[in-house]
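Taking the form predicted alone, here's one chain by itself in C-alpha cells.
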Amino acid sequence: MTENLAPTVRLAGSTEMPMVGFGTWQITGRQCYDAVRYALEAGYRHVDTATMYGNEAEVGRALRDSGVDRDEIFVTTKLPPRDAGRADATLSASLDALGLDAVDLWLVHWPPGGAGEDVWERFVAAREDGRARAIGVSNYSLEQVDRLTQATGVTPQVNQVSWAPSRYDAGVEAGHRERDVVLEGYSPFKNTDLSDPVLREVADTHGVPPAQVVLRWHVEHGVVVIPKSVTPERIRANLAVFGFSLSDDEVARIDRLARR
C-alpha cells in the first residue's frame, strides 16, 4: 500500500494534518467512491467531505475498502449552517455515514449567523467527548474567529477558506499564524488563470504543469490545500508536488498576482 506522500502540519494541541488532501465537493455516487479509492491508492491520506456534499457514505465505503489503516487517514467533515441547532445529531449522522467513531476534523461550514458562538460550544464538547479529534471553521473572517475564542476560550484549530494566488492576502495569512490557526485553502484552481505568464514561466523552469506550481505555492506558504478531481492522472499529478520547491523570488512573484 502506498504511504502518505505529503508532509504534515501540526494542529494546535492536536494531531498532524497532511498538507495536501483530496477534496470531494460536487463528487457523488459511484464517481465519488472511485475517486476516493484512487486517491488513497495514489498516496493521499487526507480526505475532505461535508454533510452538504451528500457523499459521506461513499467516502466512508471507499475508506473501508481501501485497505488503508484508519489511523493513517485524516478525515474532515463539516456542519452546514442549516443544522446549527442540531449539531450533535448531525455529527452522529456523519459518523454513521462515514462508518467512523470519530472524525479527525469537524468544521463549521459557514458562519451560522454572526460567529455561531453557541454552535462552537457544541464543537468544543464534541472534541472533549472524542467524537472529533480537532475542530475548526470554514469561511470565517479573523474577527469571527476571535469572537469564538472570546466566547469560549477555545480557538478554532483550522479555518478553511477559498484560497489561490489571486486571493492571496499576507495580512490574513499572518493573522492566522499569530492565532495558531492553520489556514486551509479550497478551490485552488477555480480562481486561478493557469495560463498566466508568471505561472507558466515558473512551471517551465521546474518542468511541471502550472497547476502543480499553484499547489506547491500553497505548501511554501504553509497553507493546507485540498484539490479535487475525478481523473486518475490529475489526482496523481495534484499530489506530485514534493519533488521540487519554489524559490523565495518565485513565491513573491506568484504572491503579486493578487494585486492585478
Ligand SMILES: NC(=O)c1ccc[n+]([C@@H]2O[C@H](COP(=O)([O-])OP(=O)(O)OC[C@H]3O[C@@H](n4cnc5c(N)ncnc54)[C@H](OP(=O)(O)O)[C@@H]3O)[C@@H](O)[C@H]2O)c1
Contents of the next structure:
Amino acid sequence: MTENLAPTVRLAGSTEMPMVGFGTWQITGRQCYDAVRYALEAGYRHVDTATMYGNEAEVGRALRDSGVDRDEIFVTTKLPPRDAGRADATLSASLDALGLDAVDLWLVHWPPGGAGEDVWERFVAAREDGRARAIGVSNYSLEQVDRLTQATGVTPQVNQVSWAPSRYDAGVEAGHRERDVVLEGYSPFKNTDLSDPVLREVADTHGVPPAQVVLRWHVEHGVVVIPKSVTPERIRANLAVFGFSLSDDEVARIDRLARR
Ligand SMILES: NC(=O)c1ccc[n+]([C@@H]2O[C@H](COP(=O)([O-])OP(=O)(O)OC[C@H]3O[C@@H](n4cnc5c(N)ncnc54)[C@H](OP(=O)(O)O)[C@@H]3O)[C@@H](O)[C@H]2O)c1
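What would the structure be for the form predicted in complex with this ligand, rather than the form predicted alone?
Below: every chain and molecule of the assembly, starting with the one above.
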C-alpha cells in the first residue's frame, strides 16, 4: 500500500525531503510503534522525532520492521537545548536508539539561549562526517538564523516552526525563501479551528475534510508539514492531499485567517 507517496522539496545542496511527514510528539511505546508502522504502510516516507520525545527506539524499530528500504525514508531528530553542551554524544545516542548510521535531518530543537553558534558548529561537523545528511533549526526567528550564518558561513537548510492558517505570516515565509531555508510547519491542527466557515466551505468545494484543506494549504505554500495522529483513518487521510489542489483565491482566503 505505497501508492500514496508525498512529493518532495529539495534542501539546499542536499537531499529531497517529502512535503508531508509523520509527527510523533506525545506518542511513546507501543502506541508510537504501531502508529509509525501504520504510517509507513500508508505511504509516509518521512518521520519526525526528537530526543525529547523519548520514542526514538520505537521509531527505529518500526522503521526496521516495516521492511521499507532505509534510504527511502527521511528521518528527522532534534537536539534538546539542555544538551547543547554535549551535542555529539546526544547525536550518537539518537543514532543508537534509532538504529541508524545517519539521520536525514538533525535540528536544534529550540535556540539554546542566544542563537547557539557553538552548537551550530557541531551540527556543521556532523554533516561533514556524514552522521546527519542535512542540518537545520527549529523555533528560530529569521534573525537567529542569520546569526548562525554569520558565525559559520553555513545556513540552516530547514527551520521547523509552529505553522497553521492562524499563524500565517507572509514576511516570515518570504524571508525563508530568500535565504533558501525550507520552512517546515508543526502543529497544523492544534492551532486550527477545523469548524471555521472558510475551511469548511473550501473543503466542501473539493469534497474533502477541512483537515485535508489545512495540509494542502501548507503544500500550496511550499511548506513541509508533519501532522501527528494515532488514528488509522486520519493517518491515511493526512497523506491523501495530492489528489486535489487549491486555487490562488482559496489560498488567499485561508491566509486571511491569520490572527492579527
Ligand atoms: N519542533 C518543535 O518544537 C515541535 C513542536 C510541536 C510539534 N512538533 C512536531 O510536529 C508534529 C505535529 O504537531 P502536533 O503533534 O503538535 O500536533 P498536530 O499534528 O497539529 O495535531 C495532532 C492532533 O490532531 C489530531 N488529528 C490528526 N489528524 C487529524 C485529522 N485528520 N482530523 C482531525 N484531527 C486530527 C490528532 O488526534 P489523534 O492522534 O487522536 O488522531 C491530535 O490530537 C509533532 O508530532 C512533532 O513531530 C515539533
